[in-house]
Structure formats: structure tokens, C-alpha cells
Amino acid sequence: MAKKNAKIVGNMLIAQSGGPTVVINQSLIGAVMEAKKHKEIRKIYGALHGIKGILNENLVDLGRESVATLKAVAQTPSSGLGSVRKKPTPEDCAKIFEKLQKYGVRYFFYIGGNDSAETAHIINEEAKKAGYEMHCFHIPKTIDNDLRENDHTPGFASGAKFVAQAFMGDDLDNAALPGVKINVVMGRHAGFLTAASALARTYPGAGPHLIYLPERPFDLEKFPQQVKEVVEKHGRCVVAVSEGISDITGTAIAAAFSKEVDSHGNVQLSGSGALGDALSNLIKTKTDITRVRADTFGYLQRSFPGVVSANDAKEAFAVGREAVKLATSGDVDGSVAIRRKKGRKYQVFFERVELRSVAKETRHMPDEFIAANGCDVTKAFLDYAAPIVGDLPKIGRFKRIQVKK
């Protein structure tokens, strides 16, 4: 644990970073509206585009806006900050530190995923070589899933949901149309997101009916026959791939499609329909299947309006209220974790938890929600996820009782 230091009085900044969602003003917004409950924070100040914002002074006084402006951004999708993916380099912190001394910022809070995390350990490890009295907290966000220490984290639920209501449409439009569809779905390392296409079975026979995840190898030869096996036994098939799906070796799929790269040495995954297209066009070459379609959601699941889980919500407001108590106790750093409590209900409490245990490294689904054959999910998942996403549509189904002839 952080040691506790004795309150101090100064500005606080907080910054938004990585992938938008549904839910990330939500945070933004718990930790303005509890930082102005504390006189030990003196300015609120906003970053514009995370870091960039810092590194540029294109700052904002966020204490100045009214609660009614706040509650409406709180409730809408994306980075009402603005986001940016950059990792500081060595030059950068020493100009970070700068301007955070310049405007007298001793509360510091970065909303985002592992690579945020991983950056605000970077400042928080520099302010300690400066001697510069801080608190610093990691906000956790990411529709991945695949923050260490959290049960889940804000953003997944409603993404997973908008993943969820989006096969079950497409299993009706399949149904009525029947082939073979694929939708490719976000998560580079973790297969969180794709899962959730699972809860979209409504009823008997619904899809999806092939689940691929970036935790088992994809196997480039199997999948068409995997495919006309299940189009054989339906008469259609439906399938959730994630973007990350990766060969024996872990070389993802995709990478032969796209050589850009982000400012962390990411492959851009999520840029193109590349994936989808190849991964049907190998079902029209080998099988005899014509009708084949695919699509990648991309990014329409991170910020999609009206689709929101009621718990993403309500926690993601909390880690971000949750970060500023911590700072303002006493808590020198750190991160916000959701952990779930034991028992049938479902309930979280949150925990602060050491930056470095949250930064960098990803965690991924654990072997207990993939089924042994890897190419779905298993009912622990379908439990885990349910109560996190919540209520999806009612689908209705004619009992189709036919005529005698």
C-alpha cells in the first residue's frame, strides 16, 4: 500500500485517454462533481486530448461549468474531453511535470485502459524523482475487459451489450436470409467483447453458432469446414470473430491486412473490413457455400447512443468519485478496481489497487468461460456477463404450426 501523507491544498487535472465509450464521462463527471465537495481542491482543470492537452496548456476550468452542463455530459457517449493515444517519452515527462508545477496541480486522475494506466505510472514514477508532491490515480475504462484486478470495467457492459443487440438482429436478418454471416468484433488480446455475442441466443438454434477468441489459436485450415458443419446441421451460420484472432504462433490474423501502428506499438486492428473479407472469401473458395457475408462493427461500439448498460453507468460514475476520495484521504496513487462481491445477487465494491499491478500488461478470459471445443463460451461466461450487461429485447417467434396439405 501507498503511504498516506498529510492533505494538500492545490489544483487538481484530470484527462480522458485511449478508446471512447459509452461510458467515459460518466467517470469524467463522478470526479468533477466529488472534487467539488473538497477545499483541498482549490481549480478543477480539464486536459483536451489527454496528455497532449498538458504538453500544449490547452486546458479547460471544468469547476466553472454548471451541474445541469455536467449531469448532460455525464450522459453522453464519448470523450467529452477529447482523447488522444500517446505515450510519454522521457522528454515529454519533463515537460508534463512543467506545466503541472505551472498551474499548480497536486490532484492528478487519467481516465482510460492499461496503456493509460501505464502512462499515468510513468508521470506518478517521475513525480517522485522530482520530488513533487502529488496524488495520482488511474480512472479504469476500457470496452476490452482486460484490466488486471477488476471483475470488469467501465465500458465493457454497454459495449457488450451493443455487441449482443447487434447479433440478434443480424441472427434475425440471417434467419429469414439464411447463409453464412460473420461479424468481426473489437478485443486485440482479450475476447471479453466477442463473448458477449452469446447472450444474443434467444432461442433454440440461435446464433451465434461459431465463436472465435484471441485466446485460442485460429486455425485457418479448420474454420471452413467448422463452418459448412454447422451450416449443414441449421442451414445457416452465424459467426462472432474477434479482431485479435491469432495463429498458432500468436501472429493475429489481421496483422497481414494492416501495417499501421499506434504510438504504442500496437497493430491497428479495428481500421478496416479487411479481416471479415478474407475470412469470407476463404468460405467461398473452400466449401461450396455462395452466400457469405461479412462485417466489422468497429468502431460503432465504443460511443453508440441510447445502447447503455444501467451498471456500466452507475459504476463508472463511482471509479471516478472513487479516485478523487482516495486522493483526497490521503492515498498518495493508484487505481480503482470494481471488484464483485461472493453470493447470487450481484453487487461490486471498489478497492484501490497499486498502479503498476494495472499498467501495461492485459489480462484475457479465463480458461473456465471457453468451451473446450474454442470456438464458443461456456455458461460461467454467459453468468459472469449477464448481470454486468443487463436486460436485453424480447424476441418473438411464431410457433409456425403448419397447414396440413
The other form holds:
Protein chains: 2
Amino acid sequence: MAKKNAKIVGNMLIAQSGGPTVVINQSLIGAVMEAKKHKEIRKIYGALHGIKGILNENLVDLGRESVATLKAVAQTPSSGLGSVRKKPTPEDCAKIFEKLQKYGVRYFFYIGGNDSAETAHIINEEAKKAGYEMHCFHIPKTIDNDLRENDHTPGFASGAKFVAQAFMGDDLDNAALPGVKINVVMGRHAGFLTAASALARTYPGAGPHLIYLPERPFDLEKFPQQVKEVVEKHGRCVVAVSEGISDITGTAIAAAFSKEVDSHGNVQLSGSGALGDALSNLIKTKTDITRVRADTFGYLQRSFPGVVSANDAKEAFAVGREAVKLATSGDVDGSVAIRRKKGRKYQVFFERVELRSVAKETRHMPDEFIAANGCDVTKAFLDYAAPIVGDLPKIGRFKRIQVKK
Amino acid sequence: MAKKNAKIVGNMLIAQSGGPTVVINQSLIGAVMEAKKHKEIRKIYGALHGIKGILNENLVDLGRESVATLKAVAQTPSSGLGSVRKKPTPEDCAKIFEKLQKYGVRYFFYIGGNDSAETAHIINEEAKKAGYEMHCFHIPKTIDNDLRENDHTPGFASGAKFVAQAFMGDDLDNAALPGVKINVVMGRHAGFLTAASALARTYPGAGPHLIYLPERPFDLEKFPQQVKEVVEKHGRCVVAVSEGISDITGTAIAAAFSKEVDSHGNVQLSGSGALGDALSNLIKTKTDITRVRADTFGYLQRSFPGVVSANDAKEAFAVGREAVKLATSGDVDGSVAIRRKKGRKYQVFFERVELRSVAKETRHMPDEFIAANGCDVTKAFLDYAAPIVGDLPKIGRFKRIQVKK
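If the one shown is the form predicted alone, what is the structure of the form predicted in complex with a further copy of the same chain?
Below: every chain and molecule of the assembly, starting with the one above.
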């Protein structure tokens, strides 16, 4: 909220948190480049590995990096300052202010998902309680696309592009050597990334033929039957499965195969092929289909250099820049949200929203994006996602004019 | 061998076999485009799904596909005619000739790896025995790069580019959120593709820090210790593991987790995350390292559209074209091999070699490409592979000028 016009002079600190994306550095560099234009911002500090770097006073001077380096880092995947999955305790927060005050930080930016927005929110509330004027902004980032208030989030479009391209190729691979192919896609609670596999369909009969999202209960009894039906129709079946699929009680299917839990209380889903292999074995056991394979796309979805949505890179840079613009416009805090303009042409704009409105809770796929049968997406989803993701490779196929026997 | 000058007039048949690649259609279209120039070639037939399509008389008329379609298919991953893993029996071979004669085929081209070269060789020998003049050519293809006689094989460079890019991003991901990351790469008997992960190293301390190849025995006792040593030095460890790693007795490590066998007698390695997960659990059990993740790159390595080596696309097209040029130059059979010219500049040329010289047996990484410690590659390998693969994305990194505490 704008309280007064006098701009407080001080240092800036920026950090990155949570799972990296291929465009998270665009946001970082967008913020740094903008900060250089504002004389009320003195030093531009980067904390290494998020709040851990603040607590350990492990800071680097981003104001002393060359423009050439900044530009090169912007185009490099993964968090250039390192990341962290630490959730701060109240004691951590007290220490963080001590450090921020020690380093004269008045502008604080935290790039991340809803967990990171929550962290920023807690720090901001602590600052308010302590009567310390700090302009605290969360900068959105998540390939999961599960932040509230946003039409979509930086990182999603590039992750979706990777997933769509992967399915395009893998569907053709499966058409060449038919069988059942299960691909496990990232997404703990939100199915957007898995749903993006549908963008791979460019010809009649193309896969993925079944899409399972965390938003609908996964039925271990029905699944082999649904696969079998597709095989009977198409002679093969490509399946997209979200790593976060859960049964009717809300228990993650993967939980039976992984016990590891992070500091936010989340079960480890990525970095293991267990879910895909279990589903693959289920098909082999419950049907007479013999060629069944499973791949888990894993960390490639969020870190693969060279597969970047042009919109995504531009928007990720913009949210970093906007955060600094807003933070220097008065005594303001919040998060920068991406909104989409109405109309046929794809255009976005940015708005300040309250930190608490994006913190903690996740956004899910709306019902209108999910097909009635629970294992596909709708045209409404494709209309939503296609312009965000942008261009995909063109696929050429033979007419296959049969030679008379 | 050139026996006479009179050119036999007849139809051509081409088919694709084995695991697809992103450039296998380049070879197909290279052959078809060249065939259109030769009037001794009448009809240009494509068999769907390799020799299975010949046996079932499932043929398409490639001569009736438009140039636009041919060009589009050339740039599309996976086998446009479908593929097969069937190894023909002597009875199959007898039937194949019956079919080839029935369709007046005098020019037969089979695109594939060493198993496919063997198939082509058997068919060719049968043709000779039957006194049927057929110009039979194998056209090389394999991401494994394990064909004898060749400097490298079509498909390898693009697979290697995918692997290198994947490791570039994943190494940065691991640097952001440190831990142990194991990536399983394709390659049953030859480690070339796994070795290509070393091309990802663009800064001091970059991963992969350990590279395990099928050419060296894998020691389950030593492995956790080697990982631990890297973690002690770098605070993290990125590992490249070939799916084909075997113990000192030659038994595949993955064999304990997969029992499926194809018609060539090979154990199923791809399409499962079991090996990576087992190695990951081994690290968790034998060391005090807690954050351990494994990804298996799977079929993405051979089918991902958009990640194509420019050299690879060009050379794949050329081997298809050369095969038809050679087959129409006289009564000739064989395989087209890629050779590299001596000198600093990367240049290749093509040579006819005998079918039996590329059939069946695989080529392995030469000793000079493998580091003395058995878990890395040498500069000689990098000098060999880098020009084949070509351009890789540029990585930008901060200087990280520390702020005084």
C-alpha cells in the first residue's frame, strides 16, 4: 500500500528459492537491470541459496557484475544465485531482520513459488511488527503454474514446451514401435504441466491418449482397463501421468514408493522412476499387453537449456523488472501477478497483488479444463495453454498410399 | 563388388529397423530423393515396420508422396515408416525373397544398427544363394554409435547433443540445490552416448563428476565411495551412468531389476527407472548423504524434436543418398560408412564397406577415450566428439563477488 511519497534510500537484496526453472534468471536479471536505474537503491546484493544465504551472510555484490555477465546469466537455466527449500522458523525470521538491518536492506525481493511467497510474507510481517520499513516483493516462478492470482507463472510455458515436445517425439517413437508408453510429468498438486502434453497432438490418433491429473482421483482398478481400451482402438497407447496423482482418499499414489519428506512437509516425488515403473508393472500384470515402458521426465523439464518459450523468457524478465518498479514507487509490498488481456491476440499485463493472496495455497486446474471422463483435457485448456507456450516443432507424416497386394 | 556395367531395372524397397532416432527419416528421404533421379529404379516402395511389412506385404508407394511431405518427414523424429525389432528366421528369409520377387524389387535398403545390418546381410546372402540379382544396402543408424567401420553413426550426434544439454541444465540445477544426482543414459554395450555427458562441462567443477561406461566393470562397493569423495570436494555430485554398466563377470547391473528380453536376446534396459533408483538407494544406504536423486533419460534421447545436431541431419541424409548412388553404380551391395578426414577442420566422407563388416558385432569405446580411473573420459574423446556434436548452448555464470561480512 502506498503510504507516503518520500522514497527510502537503502540497499537491495534479492534471492531465489524452490525448484529452478529455465527462466528464473530472467526474473533475477530483470530486477537487477531495473534496480540499476533507481538511485534510491544503493547496493544490489544477491543472497546465495535463498534465505540460507541471508542467515549465513553469504552475499554477493550483483552491482559489480558486468552487463555481459548479466545478459549471459539471464539466458542460463537454473538459479544463478543457488536455491533453497528451507522454510524459516520464527527464530530464523528474527535473525533474517537482524541481517537485513545490518546490511541496510530496504528493498527485498524473493523469487519463487507459493512456498517462497509464504516465506516472503512471513518476513514482511516480521518487518512490519518490528517497525522496519522494507519494501518486500515476491517475484513469481514455478513450472507447476499453481500460483493463485496469476493467469500463468514464469517457468510454466518453457516446462510445458519441453513436455509437449517430449510427447511429440515419444508419440512418434511409440507409433514406430507400438506398445504402451507411460510418461510421468512433474506437478505435485496441479496438473497444468501434465495437461500440456495434449499440445503434442498434431494428427488424428496422436498421443497422449490418456492424461491423468492430480485434480481427479486415480483409480488403480480402472487404469489398466482404460489403457486396454485405447490399445484395442489404436494398437498402442501413450499415457501422461502427473507425479502427484492421488487416490480417492487424497493419498499420493507415489507415496507407497517414496518416504522422503522435505522441510515443507512434501513427499519426494521427482528424482525417482518408481511411480512410472509401478504403473508399468500394473499394466503388465492386469492385461495381456507385453511391451510396456515408462519414462519419468524428471529434472529435465525444469532445467533443459535451449527449450525455452519466447513468451516465457520475456515475461519472466518483466516480472522481475515490475517488482523493482513497484517497490520503488512508494512504501509498497506484494507480489507481481501476470494477467491476460481479453481478446483474440495473446497479450499480458502485470499487477501488484497482496503477498498473502499468492502465499501457501496452490491453484488447481479449473474444472472447465478437465474432460468429463477425468483422463483428458478440454478444448478450453488447449485454447488457454497454446498461446502461452508458443511455437512447437512441425511434424511431417507420410500419406502412406498403400501398394496393392 | 562391381561385376558388370549393365544396370538392372526394377523396383526399390526401403525400410527402417530398430530404435528410432531424430534423424533416421533424413536417411530415408535422402535415399528416396536420390532414387527419383535414377531411371533404372521404377517404383519406390516403403515397407511398414521393417521386414514385418515385407512379410505382410504392407507396402506404401513413396514415389507418390509430394516433395513437401518428403521434406517435412525428413525433419521429423522417429521412423516415418514404422520400425521393428524382429530378427528373421531362415523361414522368414525365404518368405522375404518370395515377396521381393513378387514386387520386382532389385534395390533393397535397410536402415538400422548392427542388428539391422545383420538382417540385411542374411537377406543378401539368401538372395545370392537363390541367384536373384538384388542390390542390397544397409544404411547406418544408431544413437549408440557402436557400428564398426564408422567414425560415428547417424543419430549419435543428436542423441549426444540431447545428453550434453540435459547434463548442462541438470548440473546447474544440482549446483542450485546441491546433492547427488544420477542420470542414466542409453547405451547397452557402448558408452559413447554416456561419455557425451562430458561435453556439458563448461566451467571448473562442473558435472558430470563421474562417468560410468559399459566398457569398464562397475563396482557396487567402490561406487558409493567414489560419490562420497566427490561430495567431500565439491559439496555435490552429478553422475552419468550408462544403462549397460556390468559387473566384473559381464552381467548387466540392470539385469537384477529387469527380466524382459527382446527377440535379439537383449535384456530390456530402457523404459524403466529401476537401475537409477537402485543406485540412488545404494548411495542413501552406504553413505550419510541424504539428498540423492536419479533420472533416467529414456526415450527422449532418441526422439526429442528440436534438439538436432546440424552435422547429424546432413550426414544422415547423405548416407541415404550415397546408398542409392552406390546401389545404382553396378551390381553392388554393402553398407555406407562415415569416415572422417584427417586435419583440424571437421569433414567427413562416405565409403562402401562389406555388409558383414558392420553386421552383428558392436564397436566399443577405445581405451584411449576412457580415463585411467575408469570413471571419466579423456581429452581424446572430447576432441573426437565435440566437432561431431557441434554447437551447444552458452552458459553464463556470476563472478560472485563476495560482500564483506
